[in-house]
Structure formats: structure tokens, C-alpha cells
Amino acid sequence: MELGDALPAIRKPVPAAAGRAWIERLAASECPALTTRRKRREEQTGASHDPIVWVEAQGANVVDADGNRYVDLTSGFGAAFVGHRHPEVVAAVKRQADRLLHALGDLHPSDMKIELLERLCALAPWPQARAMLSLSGADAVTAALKTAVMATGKTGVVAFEGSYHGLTYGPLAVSGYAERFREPFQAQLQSDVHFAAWPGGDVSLDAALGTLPEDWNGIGAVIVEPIQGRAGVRLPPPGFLGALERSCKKSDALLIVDEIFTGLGRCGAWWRSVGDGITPDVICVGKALGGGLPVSACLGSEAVMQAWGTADREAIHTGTFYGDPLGSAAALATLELIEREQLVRRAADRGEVFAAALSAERIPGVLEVRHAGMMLGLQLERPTQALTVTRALLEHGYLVLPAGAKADILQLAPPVTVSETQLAGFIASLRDVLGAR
């Protein structure tokens, strides 16, 4: 098989030598923190986290220093939802590398990004659009967040246990992940942020709206993920988001829906949110927008983003590469390859079947398999045991994450181009991993 399709081919140690030697260069060089991260989960789990170094990836498959071959059902988080090195996102890069690498960002901007802010538009839920560019997701829900305080003047936000939107000072306050992640910053985040409870489990649909502020006289905007990511892939109930936005609009806030993961096809739908038969104020996308390349974008109804608009006001939000040429042009063609090779049909189809099998197998150790489109999280049995059994899948040549706030599910978002056998051999290598332990 080509790379892209190819099954694992794991020939040498994960890591091996010439891994090994990248590795030393990068504990010498990086941020402590993320060498300390590595330490602490070799001492949780007893095994090496020493990470592979990339140095080749196609469609799913991703090539190591060493040699190794592995099929990437992370989609590097996301962003490879039509997978690594998309013949036709190179290509339209290559010719715009040619042509045009930077603009003067808003003051003079390229061609490329009118074209994508056009783009944008036309795929939001709103007859009239508008859009705001960036690099990150966390930047999109910077600019969420801005544009909520300046549409309704005011700053509260309302928020929820479990969620992730990024880790930049605006993004971080509302996340409520993990409180260990705003702990040390908390003195210079945002404070007028309420932190409902996330329904699922224990907690009930009613419970969980029960747990909203009484008072919204200050509240300016609630901000959801259509399906909890980072947490561990929790789908909300029925009718959860459609209570936020009665809520919102009763109280004279912007809702604004987090698509960031969940967007653009990734779970069967251009917009997980409206597919479940909402209409967000604002949406937040990115990760697989630019096809590999960091590109992401806020989007708006005209009525919302037109608070910006102010005459006497200059431009108070923007950035030098906010809508880079480069970028919008990978954008434009990720766009056009979902759309044109239907790939939210197919990612709704694929990961149908898919789950499908994982449940099928009866796996012991996977108590649940939850799933939108081709975005799935395996709830295992044990606290930390996500942390040992990625692990143990990367050195069977499969990339998974670890997810939830007990480090107990795993996380699953292959490229919407991944194989049927690449699925099957990792169902296979899963039942292997569990059946060891």
C-alpha cells in the first residue's frame, strides 16, 4: 500500500536511536513544563513517554526519525481532517507560495483572504455573515468573546465544568477543564465567569440548567462545545443547546457555540450546533479549516458582528497574520475538497460503521463507545488507564489521545480519508492491548 493507506510497520523502538537523539535535543531546548508532563505520566503509568518525532505524514500515516510507520487517528488534533499532506491543500499552497506569502493584514489585505472571508460566509447558518480571521482556536474565541462584550455591552459569561476552548488568557478563563490549568493565572483572568454543570451521567438535563445563574443582568454571552472534546467526547442530551439559546435570547446575550473540533464535518454536519436544530449568535472554527495549516476564524450574523462597526472606532482586534495568504489559501482548498468530495457525508457514514464495530467487538475494558460522525471517545474502565493504553497502541503503530478529566477515555478522530483496514487493524491491535492487561 501507498503511504496514506498503508497499515503500521513498527521495525525499531518507539523511540529508537535517531528518536532518542531528536528527544535530547528537545528536553535541552523546549519548555520544562512539557518534559515535566512526559516524567509524571512515565511515573503514573511505569512505561516511557518519550515522544516520537515526526518527520513524514500522509493522509493517515505518519513516518518517525526512526522509520516507524503509524496511522494517526488523532488527525494531529483535528487539523488533519482530510488527512496529512492533501495533494490538492500542498498544491494550492505551493502555487500561492509562488505568488504571495503576507499582505498588510487589514489595513491592505490579499486576494486570498477576501476570497475566504466570502467563503466563510456563504457556509454560515445566518443569511448575512461576517467573519473575523485568525491563527488559533483560541484566538477565534478571543474574538468571540470581544465581540460579545461589544455587542451587549456587557461581560459576564457563562461557561461550563468539563470545557476546553484554549489556553490564551481570554479562552482560558471560560475553561472549565481543569482548575489546576487557571490556577496560577487566576489573579489575570477574567472574573465574571459562572461555571455550569455539564449534563450527563449523574447529572440530569434539568440539573444541569438548574445549575445557570439566576441573575443575567450582567451576562453577555454563554459559550458551548456542541460535544465536549478535551473531556472525553460528552454529548449533551437532547435539547440542552436549544435551552441555552431560549435562555440567551430571553436575557439579551449572544450564545456562542464552540465548532472549533466539532465544525466542518468532523461529526457528520457542516455545524454540529445547527444540526441539532439550533442557531448559534456566533461560532467558533478552526483546527481542520486550513487543511494543516493554523487558520481559524469567528463568524457572525451581520445584526451581531455589526457592533464592530463603530465609525469613530480604528481597528481594536486584529493581527499581523491574521488571514496570512498562505493560510487562507490551504483554507480555500480544505473548503473545496469537503465540499466537492462530500466529505460530511462521509465522515457521517464512516463513523457510523465504525462505532458500529467498536461496539460490535465487545471489547473487555471499553464500557462505552460514544460517537458523532468521525469523532468517538472509548470510556474505559479505570482512572489513568488512557495514559497506559495510548501507550501501549502507539508501539502497536496507532495514535490515539487520552481524554477525560481522569485520563480514562480514549479519544479517536481519524481523518475522514482513513482505510476501512487501517479501522479494522486498529480494532484489532485495541483488543490486543486490552487483553493484556
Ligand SMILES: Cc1ncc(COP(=O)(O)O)c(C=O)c1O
Contents of the next structure:
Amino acid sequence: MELGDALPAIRKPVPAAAGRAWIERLAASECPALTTRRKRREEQTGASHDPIVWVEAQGANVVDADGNRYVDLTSGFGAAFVGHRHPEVVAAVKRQADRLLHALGDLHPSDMKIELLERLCALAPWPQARAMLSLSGADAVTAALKTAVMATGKTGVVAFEGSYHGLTYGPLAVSGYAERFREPFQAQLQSDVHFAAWPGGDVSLDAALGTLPEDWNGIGAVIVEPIQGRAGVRLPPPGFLGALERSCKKSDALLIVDEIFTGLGRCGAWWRSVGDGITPDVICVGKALGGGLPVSACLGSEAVMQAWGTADREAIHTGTFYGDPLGSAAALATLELIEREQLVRRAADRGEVFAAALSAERIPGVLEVRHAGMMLGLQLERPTQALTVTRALLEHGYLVLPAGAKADILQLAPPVTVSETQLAGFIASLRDVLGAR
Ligand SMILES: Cc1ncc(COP(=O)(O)O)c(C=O)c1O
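Alright, leaving the form predicted on its own aside, put up the form predicted together with the ligand.
What follows is the entire complex, opening with the chain shown before.
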């Protein structure tokens, strides 16, 4: 089987000598926060949490420094939706690298940047749209939060417990995921953020809506993930996004939908929120957009984005590398692929089959299988269990992520190109791992 569609091949310890040598260099040079996290996880679980060091990837496969081959069911945090190093994305990047690597962004742009803007506007759910390009998800969220201030003149934001929008200051202030992420920086964060409850589990839709602010004066935006990803693939009940849309309309606030994880087909629709029957005012997109390169965007309707177009506001939000030619070429190739190969439909179909197979297996220890397209959350029994299970799965050759504030959920976001054999192999390994505990 070719690299891309292959099953795992773990021939050496995870990691072995070559990987270990890299990790020592990493520990000596990287910000110690990450080495400390590994140590903490080792204490929590009694198992090694040393990383593998990636040296090659193709499709759903990753190869580490020791020559072990894995199946990546994370798509590298969701970025490799079309698979790692898709040949068409690589070809577009190579063509672009032979022609133009960098331009003068917002002053004298590249042709590729303009093409990408047009393409994104055509994909947006409004008849007339405008887009702002950037590099990371957090950049796109920053642009969206600023857009709301521009368009409404109001700085207050409603966000949700468990939400994750990125860790730079603007997005961090509206990320309810974990108090400890915000706590050291609290004094430097925007203070007029109201965190409302997320519906699901013990919290009914009405109870969650009951935690929205009573007084909407001063609130310029509601920011929401259509499905909370990092919090553990938490799907809101039907009617939740619609209720937020109505509250925003009533109060002249913008509804910002963060589709950075869920968008571009991952959940079986171009936009999860639009598939749910709402029309946001602003959409954030990232991760999958660059096909593996850092590209993100904030999209808004023409009417909303006009707020940026007055003489005192021109060009006050820009960046050296925003809309760079290389990233734009990669994003254009990625969008072309998603469209031509009908990957949105494929994500819907394959996700359905995968989730059904997982549920049918009734694997002891998996309490629930949640999913939308190729975004899945497997609810485990105990807090921190996902840490042990992700490690054991890595040693079987499958990369998945722990999620949820209690680390009791396995998050899966496979490339849409993952093969059925690879998914079946994962199910068998999960059964082994959970059976062994
Ligand atoms: C929903 C959502 N928004 C924003 C972000 C932040 O994106 P980035 O890490 O590219 O800044 C993430 C990252 O996981 C995300 O899942």
C-alpha cells in the first residue's frame, strides 16, 4: 500500500533513539511550558508522553524520525482535511514558489491574493460578501471581533463556556475553554465579555438561553462555534443557533460564527451553521483552508464590512504576511479540490459510515459517539482517561487527540481521504486499548 493509504507500521519504540535525540534538543530550546505539560501528563497517567517527531506525511499517513508509520486521525489539528501534502496543493505551492513568494500585502497585492478573496466571497452565504485574509485562526477571530466593534460601535461580547477561539489576546478573552488559560493575563484582557452556558448534557436549551445577558446594551457581538471542538465535540441542540441569531437581530449585535474547525466541509456542509439553517453576520475560517499552510479569513456580508470603509478607518487592520501569495495559491488549490472532488459530500457520507461502525462495535468504555461529518467525539468513562488512551493508540500507530476540560473525550478529525481500511484498523486498535484497561 502506498504512503497515504497505508496501515500503521510501528517497528521501533515510540519514540526510539532518533526521536529521543530530537526531543532532548527540543526540551533544551523550546519554551519550557510544553516540556512541563509532558511531565505533568506523565505524573497524571504513569505513562510516557514524549512526542514523536514528524519527518514526513502523505494523505492520512505520518512518518516519524525513527521510521515508524502512523495514521493521523487529527489531520494535524484539522488543517489537513484534504490529506497531508495533497499532490495538487504541493504542485500549486511549487508553481507559486517558482514565481512569487511575497508581495506588498494590502498596498500592492499579488494576483493570487485577489483570486482567493474572490473565491471566498463566492463561497460565503451572502449575495455580496467581503473578506479579510490572515494567517491563523486567532487572526481571523481578531478581525471578526474588530469588525463587530466597527459595525456596531459596541464592545461587549457574549461567548460560551467551553468555547475555544485561539490564544492571542482578543480570542483568549472570549475563550471559555479553561480558566487557567486566561488567568495569568486577565488584567490585559478585554473585560466586557459575558460567558453564557453551553446547552447539552445536564444543561437544557432553555436553561442555556436563560444565561444569556438580560441587558444587551453595549453588546456588539455573540461569538459561537457551531460545534464546540476542543471542548469535546459538543453539538448544541437544534434551535440553539437560531435563538442566538434572533437575539442578535433584536439587539443590533453581530452573530460571529467561528467555523475554523467545522467549516469547508469537515462537518458535511460548506458551513455547519448555514447547514443548520442560520445566516451569520460574520464567519471565521482557517485550519483546512490552506491545505496545510497557514491561511485564515474573516468573511462578512457587504453591509457589515462596509463599516471598515470610511476614511478614518482605512487600513487600520493589516499584517505583513496577510494574503501572502504562497498561502493563497495553496488555499485556491485546496478549495478547488474540495469543490471538484465533492469532498463536502464525502465527509458527510464517510463520517456517517465511520460513526455508525464505531457505535455498532459497542466498544466497552466508549459511552457515546458524537459526530458531524468527519468531526467525532468519543465520550470515555473517566476524567483524564483520554490522555492514557491517546498514548496507547499512538503506540498502536493511530494519532488522535484528548479533548474536553476533563480530558475524557477522544477527538477525531480524520482527513476526508482516509481509507476505510485505516478506519477499520483504528476501531480494532481502540477495542484492544480499551479492552486492555
Ligand atoms: C474553533 C476554533 N477557533 C479558533 C482556533 C484557533 O486557531 P489557531 O490555532 O489557528 O489560532 C481553533 C484552534 O483549534 C479552533 O478550533
